[in-house]
Amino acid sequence: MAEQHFDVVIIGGGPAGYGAALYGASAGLKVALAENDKVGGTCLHRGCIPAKELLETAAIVRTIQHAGDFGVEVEGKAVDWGRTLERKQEVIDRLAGGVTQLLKGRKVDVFDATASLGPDHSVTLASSSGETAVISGDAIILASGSRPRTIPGFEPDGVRVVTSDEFFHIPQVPMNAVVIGGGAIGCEFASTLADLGSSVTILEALPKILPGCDQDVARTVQQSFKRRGIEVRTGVSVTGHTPGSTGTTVHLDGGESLETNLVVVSVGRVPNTDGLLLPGTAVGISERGHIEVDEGYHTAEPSVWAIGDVIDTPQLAHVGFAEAIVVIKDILGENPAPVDNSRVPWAIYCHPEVAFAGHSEASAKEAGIDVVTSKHRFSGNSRAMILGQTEGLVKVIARKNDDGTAGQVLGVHMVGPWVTEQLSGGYLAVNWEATVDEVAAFIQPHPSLTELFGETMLSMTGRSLHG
């Protein structure tokens, strides 16, 4: 049988990969997609979606716990963990089915196989049954994703030690848990477990949790965690653990130990490049394991691009989608602008939620930019009071004009109720390089949570209503 040839061959079926397939097919390209696990990738099956599903369960528990504040009496607050996991899987299956149908509807050839790039744009496909085939493409997109990083001495066993891959299948909510890593994923896991009844300790090697977030935002989350009984310990390192009959004992640098039922290792992710490249290609891999690309995601091999978690850009599904669009436009000769990674939107779904885009106050100052900042708290926001969720703030960082007034909006940082759904205005302001005066002129609905964003901007003009 003759070798199948395509306009584009994509290796990896996560958001970056299937995003490129769908966008390319909608532009009329003949596309092949190879995925050796499940279309949808980590985000859909072992990451974004199941994590947010469990966080929503946690939110329901919090709502019930505070129902009495609204004059609603509720009896029985037990969590049916089995049903929780069933609903999580139902959501995943429905979304996965939708992606599969979209690919089928746009006539994308999907291969259930492990794919490796060889010379001359050849791609070798190896199925789980041992059969092999070779296809080729005018363009190749590498989007093989990533996997959880592990720590020596904390190899996951799915029982006492888990990463995000295993967490979504634990048989029960533990009485207590240690989360190693206080980044976005670690804070989401800690928040979920605490709301579901676990006693939680976060161990973070860096001086603060949520590195990369504005200091005021990270501080607000840590203070909220403390009020909820989540212990946050920063500047600590782990050396190993000793399994016991019902859990394990985590050993810290300095000789201290912590007994726990479950250890959740959340210390970042590493690119999936094992077996991806066969001899004869010029594609390079960095010391950290990422595929090396230029700002347009071109590798050193002509007409071979790489996108998503396999390159050194923010490991966010929506960034993968955006990179996919850039590459397909490049293939079509449309000369697209690359993604500005310093201005992408970030959303962290712990309680309280975090969302931001652009410079933090610290990063702006490190870049040598004189700034003006303003922050307003949800404690005075009417909608937040109605919801009974008044923790948090909105902070805006703007360039300081020569006369000392606030000029271009450089960063918008939010922490509080539903801020992941409120960031779009701030994201647009940052990326359109709008000024404070321009944004402040827009009207926010009342009563709404977004009023706080408007009020923060308005106060930076030198006048305000409630600020």
Ligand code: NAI
Second form
Amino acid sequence: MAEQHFDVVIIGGGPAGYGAALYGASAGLKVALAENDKVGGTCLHRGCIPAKELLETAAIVRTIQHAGDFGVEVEGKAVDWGRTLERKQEVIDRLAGGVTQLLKGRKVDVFDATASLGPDHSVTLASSSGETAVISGDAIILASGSRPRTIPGFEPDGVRVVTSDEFFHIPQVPMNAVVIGGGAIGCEFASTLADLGSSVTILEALPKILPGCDQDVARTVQQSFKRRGIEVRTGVSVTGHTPGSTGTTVHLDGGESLETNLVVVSVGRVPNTDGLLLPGTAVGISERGHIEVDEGYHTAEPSVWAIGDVIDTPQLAHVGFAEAIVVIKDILGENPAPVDNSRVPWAIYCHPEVAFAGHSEASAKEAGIDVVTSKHRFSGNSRAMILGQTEGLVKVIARKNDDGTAGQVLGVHMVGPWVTEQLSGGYLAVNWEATVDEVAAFIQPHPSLTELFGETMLSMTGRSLHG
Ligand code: NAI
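If the structure you just shared is the form predicted on its own, then what does the corresponding form predicted together with this ligand look like?
Once more the chain from above appears, this time first in line as the rest of the complex follows.
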């Protein structure tokens, strides 16, 4: 017999889970949220937020390095890593406090416990002190998130081998580092470490880094990394490592070895489902370990939904928020449209930054769509010149009209200064299914970085100003 009954019980307090709690409570639902670590989840405590915070320290180091170009001489440029970590924690703590206050203000019951779903919408809560309780809900949302994938032979020890779980606590910036996996996390960590003075090598199994990105974007990042001394080795596999006194030796397939102070493993993430489901529910788990859901995030058990990294959708905090809103609207009977995963915004905060939404040139062609593309570089953009950051480009992929002109905007891909803050225009164009002509008529401020987006669109109409 359940001790308390709620409209909605949510398991997992990361962006998807706490997003559902806040949005549901704001709609008047009585919500319970179970979290066995800290509310805020991976994103806030060991993911998006600390990664971007450390990247900001890296950006400041770069700014200081180039201060002389602006006639500003700076002395005493050493990084105080202890202070860097402290500031990162201050940002996390303030945000965590904010989320906790919001949940409290909306009267969400937060349970500090490990939750498991049983039959008939019962949720068993086990606290770390050994107490158990059972609650229930008319609706259940599973949002238990994911954890770093590891590779056999590279189990993290927090000293020589780390994943993103341990990276944010390393005691010092290593002299050199090997980053295994050149995806979003690997490129962000490699970029941070290189700017802070490490000598970094990325080992990527595939033929290119940032495999999900348009090839012009990935190439721009790779060239920039090379200029900054980051060695990118693609098509490489690792077989193991041999720890030494100050680091370890990484062994590559083919016999080569690399000595390093730190190995960062960033080879993807796996869903958290261990202990989540008690016998007696119809919730299914796929071969790859995700909770199986339909387009509207329903599991096979009636009135049980799953959202966030535990399902097989883009592993992005903002996608978790969006899924949370869809599910709460569904619970409220509002018949929401599901998230279109092919058009969500992606943002990778390495230097140079990457942001995109919609088809890449390759994915559009693979889908059999006839396209027109255009790319323009920040090297001619006035604001980029003023900033001293002219690396990068904007690339637009549009459907080719029957007369050969550019029609509907299918994809917008950016790499360069502050592009994560510039993507919104491109995201809207793609998702509103706007045409190039329509977007080209919108005005961008001058001088601004977003002018490059406007110029790229304008040039696709067959006429242009600067582009
Ligand atoms: P990922 O899937 O983006 O990249 C992993 C990379 O590791 C791939 O390029 C893969 O080919 C490579 N790899 C796999 N096994 C390997 C091996 N044994 N040796 C060498 N390379 C190997 O995963 P990542 O970077 O760990 O990120 C996890 C998730 O978090 C992703 O879905 C990512 O999009 C998301 N994320 C998003 C961020 C953002 O939007 N800013 C930031 C960080 C993560």
